[in-house]
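Encoded as structure tokens, the following chain is the form predicted on its own, with no partner shown.
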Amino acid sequence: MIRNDWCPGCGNFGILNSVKAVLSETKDEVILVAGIGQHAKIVDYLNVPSFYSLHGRAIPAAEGIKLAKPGTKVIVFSGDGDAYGEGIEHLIFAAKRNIDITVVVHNNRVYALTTGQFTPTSPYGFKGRSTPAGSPEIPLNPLELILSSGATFIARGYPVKADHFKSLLLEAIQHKGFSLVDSLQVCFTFFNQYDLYNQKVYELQGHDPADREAALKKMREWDYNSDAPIAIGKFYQADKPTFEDRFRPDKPKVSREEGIAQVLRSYI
């Protein structure tokens, strides 16, 4: 039994519990990919095939796995620094390609593993170890960015609302195309936002996720910096061809063994 090293009160526990519940309901073959950070330990606590990547490089590893094993469900776990900082170029291009993977971002808005530096989604004025006088940067709105990049499923969840969060994860995994679930995962030790989220979070009601302009308006309602209401739920969903559908579509499908043989013959 692997010892769990997350701090008491960590928002990662809520994500872990929801993921366990979702995986118990799916019959698909699942492969997990994680980045670097406290979030990445989630794969240690799940008895599922998994791959640890370099910092910011979880998404390209997941893309390679998906292309090699197109019949699998590939789920990426990444932190906000991991996905929206070091790995943002990979996130944008995965969305642009509409490759069929699910990215779950543990967005605690702080670098927790390195004990409190600001990230791309930390609020303006955030006081941490690298910015004791307050962060001079305006936070990024990742949902707006990923919508512009071409993602076909975009949601935000709050793991404290366990049933709602679980349903979002299940929808995201079942969606065919690039899915992003931005998770309000609270770091109890270095940036405790439970009181704010418990007061401001509300579930989307009567929203049409097929309406791109309505989705954008809702995404802009809270900019990760203000004291505005915080919508959670499915903002946007579209049915579009995936990267796998368009990737060398005229090439006949071959077995894994024949594929390896073709590669070896190319070197002879």
Second form
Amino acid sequence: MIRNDWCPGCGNFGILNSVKAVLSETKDEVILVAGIGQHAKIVDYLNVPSFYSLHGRAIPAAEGIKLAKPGTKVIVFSGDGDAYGEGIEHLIFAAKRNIDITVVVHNNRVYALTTGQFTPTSPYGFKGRSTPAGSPEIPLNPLELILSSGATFIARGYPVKADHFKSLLLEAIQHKGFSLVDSLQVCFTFFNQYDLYNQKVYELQGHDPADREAALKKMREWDYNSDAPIAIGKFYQADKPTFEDRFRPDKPKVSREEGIAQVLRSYI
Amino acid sequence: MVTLAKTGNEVMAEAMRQIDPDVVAAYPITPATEVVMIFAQFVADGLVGTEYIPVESEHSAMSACVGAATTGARVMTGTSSQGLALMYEILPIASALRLPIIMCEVNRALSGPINIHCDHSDTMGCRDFGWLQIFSENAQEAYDNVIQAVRIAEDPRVMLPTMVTTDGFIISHCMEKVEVLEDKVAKDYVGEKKSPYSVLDVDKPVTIGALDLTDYYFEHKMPVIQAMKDARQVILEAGKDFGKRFGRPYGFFEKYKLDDAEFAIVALGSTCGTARVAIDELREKGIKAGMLKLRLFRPFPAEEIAEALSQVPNIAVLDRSDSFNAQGGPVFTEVRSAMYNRNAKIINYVYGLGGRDINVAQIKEVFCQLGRADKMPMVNYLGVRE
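Please could you give me the other form, the form predicted together with its partner chain, since above is the form predicted on its own?
Starting with the chain above, the whole complex follows.
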């Protein structure tokens, strides 16, 4: 039994419990990949094949695993520092490829492992330990970013609403193509947002996730900075060819053996 | 001079405050996070005039440092381990462009497996990137070295980036008695930054980082090689002047009970503090033990080391990183090359990987084994389970 090192009240417990429930229901072969951060300890607490990768590099590692094991569901756990900061290019390109992996971002909007610095989604003026006078930067809206990058499943969840979060996770994993679940995981110690989220969070109702324009509008309702209502649920879903579908779509005109023979003849 | 109780990270931040660099760009990483975090508080409190940016990665941090330094600004950063590794791509560019960037580097083992504790694999991984590398035994030296590093790096004979290292947690997080200079005397010692060129000079436009192929690349590397050689004299001058002003002189290395030693170790970093205790205990028993504590790894003072060790018949070099089946660890290969054609028996101990503790008894055992150095393997691994 591995001792759990998260603080009491940590939002990661909600994600862990939901993932446990979802994985115990699925019959698929699953491989988990984590980045570096408090979130990454989740793979220590699940008895599932997993790869504890490098800070920022969980997504490309997962893409490699997916290419080598196409029949496997590959789920990435990543922090906001990982996916929206140090490794943001990988998020954009994985979404652009629409590669069939799922990324669950534990978006606590603070670097918790290094004890409380601002991240790409910390609000403007955030007084963290690297920005004691307040962050001078406006947070980025990751949902908008990956919609424009080409992701085909985009959701935001609040792990405190466990049943809702579980259903989002399950759908994301089952979705064919690149899926992202931005999770409002609260860091109880360095950026306690429970009161705010409990007050502002509401479940999307009557929203058509196939409507890209409507999705964009909903994503823009809360910009990770304002005190607007915070929608959770599935913002966008599209059925588009994945990287695997698009990879060499046309069958070669000659057999592999004949192709090699042609190359060898050209050397003579 | 005031005497304070400070950790290695705290005194490095304190040195940064006194240096008051124009630009600092950094990204958090254990165990170096505090250096820049404490400095960020100085920025917030208006105690420095620095423009400070907490960027999105170490790769960006070093790139921002390079950009800022091309304007002629005085630039500093801090990092560790994987953060340093992520900077690797940019480090040789900083030296090739002759940008005297100063880095507070807290030694930590490279992944994997992931580990946050001290070894020297991160710093040794970039030993051939044209950066000066200065090691510290304790918080006092960390502070003194950062202050001296600015003057050394910015000297017109050098103009090369410089990293001052401490040992992760052992120095970075341990509180010690440290003598800190008055702000004014520290600033006087460091001096004003003078830059021979700047991208901001519209009257003398320059392009920095232009393509340089088979025609001139080699010629443009030679001044860097020469500056690294010339840095030795500058380091000696800076260390001597530091001693004259503040009573703590510095050289390439320190000789501890070495002059009549029959058995000596060569080591760098915090381990030297432990080694002093072992040597004192052995001396009490009449065993002539000694140490050469290396401060400077780049440039490597080979001739001076060979001279300092010339009368010692049995030498053990302690390496806190491995080179994976090269001819020993990085310090050993350098020292042994420096000692080529000398008569000493010289062996290597790789120890302390991933923060594995090293204690007085282990160092005494190294001295004991030096007594039968002829029968020992060339490379030994100390303190690891079989």
